[in-house]
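Here you get one chain, nothing else, as structure tokens; it is the form predicted on its own.
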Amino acid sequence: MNNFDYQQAASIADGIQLVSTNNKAAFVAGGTNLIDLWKYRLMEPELLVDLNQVKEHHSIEEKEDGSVRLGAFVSNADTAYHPIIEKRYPLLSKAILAGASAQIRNMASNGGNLLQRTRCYYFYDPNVPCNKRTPGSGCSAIDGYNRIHAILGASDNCIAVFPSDMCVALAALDAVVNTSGTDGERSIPFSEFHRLPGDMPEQDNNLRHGEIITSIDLPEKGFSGNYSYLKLRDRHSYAFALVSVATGLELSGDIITDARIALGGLAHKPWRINEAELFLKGKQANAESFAGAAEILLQGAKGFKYNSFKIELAKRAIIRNGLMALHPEQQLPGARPSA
């Protein structure tokens, strides 16, 4: 690790000033991903600006319009177990608890969760080409061991996937990311926050240098009656998703009146297609309907040598998770969804 200066920010404005004027400065809150990147020399900040002394944005609050605001500096664990989140947004709670380990969730911040970088092994290996690490050098994963890589939204420059579980649920819930920077404050729809790789895979999101995530807003509708988060992975815990699905439903009898489906482990950002959700409206909540939505969600999917299995796995996961959402009380280890 390189030598660096360390400074505590007294306020959001103070932190923005310190980082925006130094291209090699970085923010730290929980630091769970930053330290990994640092150890592998994927980032070498000259100045580390600690945000933990900032007094604002450390709480979860219900707003007058019925929405809920998640402070960016609240830990993932405190968010998952917060009574408001467990009651109104259980889909988010389940997704957070499916990620990482208890120790990491205790440290990781909500804002930092959104800023995770890919866990692609080629990205972490300085001895092989990686367009995300060194733009223009090539993507080793395309012709390499690509079992964990993208089948949706990829480009010839990058087939890495975004690793967050929390963000899959936030995408399904239509969250809004609030930021502050030298140009003032912004509110960014969650669907516009992360980027597909395109010609600039080195840019994971649309956050500007020196800009800070201050909070995340959850709309009033939380799909607390019918929801499910399904994560398929190589190990039961401490593993990133091969495929994950966040599903929220509103039902009138057995008819779907509203639906949300977001996918993780398959693309450079959480994957959501509005047409699939529109397809489900007015349909019976059964395997056939979810299978139709799955076909829409996986349109254009492209597998590589070692990950083509993800296409069929994702379709089956969407169907299974839709059925699980009909009976969220059955979502216990070993429980099987009702048909």
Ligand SMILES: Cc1cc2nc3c(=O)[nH]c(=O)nc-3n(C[C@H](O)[C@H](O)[C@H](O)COP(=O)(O)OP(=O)(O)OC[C@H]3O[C@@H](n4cnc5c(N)ncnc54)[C@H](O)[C@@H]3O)c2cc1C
Given for the second form:
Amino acid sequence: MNNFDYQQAASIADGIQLVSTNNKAAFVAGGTNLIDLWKYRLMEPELLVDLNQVKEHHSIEEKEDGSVRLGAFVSNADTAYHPIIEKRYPLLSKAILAGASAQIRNMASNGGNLLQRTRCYYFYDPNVPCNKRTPGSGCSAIDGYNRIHAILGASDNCIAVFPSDMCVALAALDAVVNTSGTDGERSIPFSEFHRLPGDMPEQDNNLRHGEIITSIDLPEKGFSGNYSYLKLRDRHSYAFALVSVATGLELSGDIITDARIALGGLAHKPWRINEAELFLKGKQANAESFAGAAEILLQGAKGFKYNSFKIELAKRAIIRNGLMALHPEQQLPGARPSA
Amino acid sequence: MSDQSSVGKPVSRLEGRLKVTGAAKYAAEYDAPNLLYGYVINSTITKGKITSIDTSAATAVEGVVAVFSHENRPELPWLDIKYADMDAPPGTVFKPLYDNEIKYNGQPIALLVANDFETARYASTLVRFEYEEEFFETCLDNNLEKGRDAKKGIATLLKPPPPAPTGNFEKAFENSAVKHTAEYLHSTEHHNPMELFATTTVYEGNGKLTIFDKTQGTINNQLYVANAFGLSYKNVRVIAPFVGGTFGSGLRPQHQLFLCVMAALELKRNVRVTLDRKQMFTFGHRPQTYQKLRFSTDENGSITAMNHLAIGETSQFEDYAESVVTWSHKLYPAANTLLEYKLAPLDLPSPLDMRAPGGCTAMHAIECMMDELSYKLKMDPLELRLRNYSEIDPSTGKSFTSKELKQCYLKAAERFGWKDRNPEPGSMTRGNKLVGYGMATGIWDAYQFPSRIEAIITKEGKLIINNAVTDIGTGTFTVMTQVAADALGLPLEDVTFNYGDSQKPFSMFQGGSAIAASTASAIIIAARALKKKLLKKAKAISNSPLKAAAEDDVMFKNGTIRLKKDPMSVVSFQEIVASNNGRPVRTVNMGMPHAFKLRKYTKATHSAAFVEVEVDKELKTIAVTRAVSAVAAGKILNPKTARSQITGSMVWGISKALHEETILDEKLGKYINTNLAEYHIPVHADVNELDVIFADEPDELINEAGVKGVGEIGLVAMPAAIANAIFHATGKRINKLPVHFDELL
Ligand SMILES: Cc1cc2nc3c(=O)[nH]c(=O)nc-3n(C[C@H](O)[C@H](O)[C@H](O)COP(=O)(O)OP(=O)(O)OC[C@H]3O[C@@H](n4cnc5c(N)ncnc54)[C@H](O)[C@@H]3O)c2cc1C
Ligand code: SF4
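Following the display of the form predicted on its own, present the structure of the form predicted in complex with this ligand.
Next comes the full complex, and the chain you just saw is listed first.
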């Protein structure tokens, strides 16, 4: 770890000023991803700007239009256990609690969660080719061990996946990311926040250097009646998703009137396809309907040597999670498959 | 025996409080004045030569003291034999910083020493190496044809080569009623105990060193350091009272010890070297192993022929071998056997013993094979084991010193509820989960090493036992205190067991589940001698009430010697020491295995594991919902510490079957998931009900203590029991470990 300067941002404006004028500066919130990246020498900031002392954005508030605002500096744990979130957005709560460990969730911030980097093995090893880490050096994963990699939206340059659980729920809930930067404030629809790798895999998202995530807005509709988060992985806790599914349903009897499905562990961003959700509208909430949606969601999926199983697994997970959303009270800890 | 006899009771760890309060000190926690910190620099290529080293940027950093590499290393004896530790396999031992040759990725190629750890770690990133790369091979699967016999050496004593073939395998197999052939592949596993490898070397001057090290053998490392650096033995002291898990990784001196001592001697300073988690993947590991088995039986299920071929990986410089193919014939009789073991040298570091090395690898294959045969025979898997049960060791014709495997089978089956099993795969369900029951057998060696004990009665009438042995978390400190207390009839608090120090009398390294048997037996022998001496001295006291007493007439109780017939005739230990002019009464004795008597016997521990798994019908996620292990390991000295050895091993079994693997990228020639986020071991959510049964297994033959050791046996049967349960649940055989749930899709 290199020597570095440390400063606490007194305000959002102060933070923007400190980082935007210094391309060797970085923000820190919970530090749970940044410190790892630093130790692995994937970033070596010379100035660390701590956002935790900024007065605002430490709370979760209901707004007049029915939406809820999550402060960027609220911890993942406090968010998951917040009464408003548990009541109105239990899908988000379950997704957060399916991630990392209790200790990490206590430190991790809502803003930082959106910006965590991929867990691609090769990305973390500065001595091997990786386009995301060292643009132009090549991708070790495409012909390497790609069990944890993407089957959707990948490019020849990078097949990494975005590892967040929380963001899968945020994508399903149509969240909006509020930011503040040198060009003023922006409100970015969740689907436009993260990027596909294309020919610029080094860029995970559309946030600019020195721009701060200040809050995340959750629209009124929270699918708190019928929801489920399912996470499939190599152990029952404390592992990243091979496949995860966030499903929210609105039902009239057993007819689906509105649906959201977002997938994690499959692409460079949480995966949502509007047609799949439109397909479900007016259909019966049963395995057959979810299977139809799964086909649409997985269209164009392409497996590699070690991850082709994800195509079939994702389809089955979508079906199961649709059925699980009919009985949200049966959700098991760790977002394991329930009956 | 005294009233308060403690052997066999569930005494809690005597050092437990120190451990949970953080007061227990580990190798990296000893402070020394003006301590320097070394950080190991690892090769980033897999094979080739270092052509140049540029340290200028690193040495320019404030606080950097030195960079050691092959270019400037001190002159040292470079004879291989000088580096051969007690556990060195045949071949050429790896000598850190010897020359510019790179033999494997991650090889230590330099040590950067600085005033603090952070500076050392940072500056190490500024050292520039130029390499000339060479073609390498790291993938076992692609190199099976390179398999050849293992070279022989000292290590062969504990790990004998496969026995010669018996009968005519090919013919018998061909002509048998029922036969099966299957291949098994095991992934690499790396040692990841909680405590990272670390050494703190205190430079005492005058060629003297005190070394706090993470090790399983204080004397092994003392000899290694003294030999490699040309120091006299008595000037090298290795101390390791607390060791945070090792499981074989501390059997051999690791490179941080060498580098730390080298730096301390060169700089004449106190130095600490700690590896980080990533660097835990740069030395020994459980080797990738390929196995092919062909077994056949007659129509009644009696085994007629067994062929077990195993090909393990080793390095290009040492022949690390395991006992893989020796087990099937120790368990099951067969007139025709062909047991073959080969090594394929690859461009990797030498593998290293890891809990039940070879045994858990082999028994996975053997016991899955038995399960396959049971299905072909339409016979209950337990019934098939009983059909082939042998009271003697079929491979030698010798008797066992004791063998209560049948008791293990029956008790565990009963506790588990095996009789409720419907043999049809996929027939048992629970909601949308398929339920599978699987069972398997375990067998492991029961070794005993020589051990030397100093036993002292102090003027306060208390007992001190001294021995160089370590306690690698197994409970040795507690259990040996119990054994000593009972042997002298003292309460636990009157016994001090000093250990973990090479200055104490000899002990081998703590491995092979041998230490409980070795140290306990030696303590019993030493206590016997001490009691004799005490009685002699008691009788010599003027007016001694014991004047006429023979050994059989007295009992030792609460720090006194009393006549059995007249308990009021007493001489206390304090009086004896007082009459000895206040000098403590002391004996030193060697405990040795009864090699001659035991020649006629096979010594082994046995176990049976019964496992229930649930597999999701559509998604195929796997959970080990409960497991029962019954273990026959002679006398159980402390059921609490023993149980924790077995449950810990059972969790390891879950890990081996379902989680643990170091992924090797064969194109890059390196391991890629070298951190605990991606190197999966079970977490609490993966571990459910674990039940342990200890069989009654009195063993008067094996050693003074009647003890066999429980450090490894709990692991051996688990992986196969889990794999068999998965088959029972799903009808699918996955013979590559760990099983990935998606392979069941
Ligand atoms: C072992 C391990 C297992 C994990 N498992 C999971 C899992 O299963 N599922 C899952 O979802 N996550 C998992 N995580 C990831 C964890 O959720 C993230 O590390 C965490 O959410 C990051 O938040 P942070 O506040 O600590 O970010 P930091 O580490 O502080 O920052 C991350 C990045 O975001 C930037 N940043 C932080 N806040 C802001 C802001 N407000 N505006 C602009 N930039 C900002 C920083 O500069 C940095 O580049 C795991 C992490 C670890 C270490
Ligand atoms: S998948 Fe992306 S992150 Fe991984 S090696 Fe390829 S370019 Fe790098």
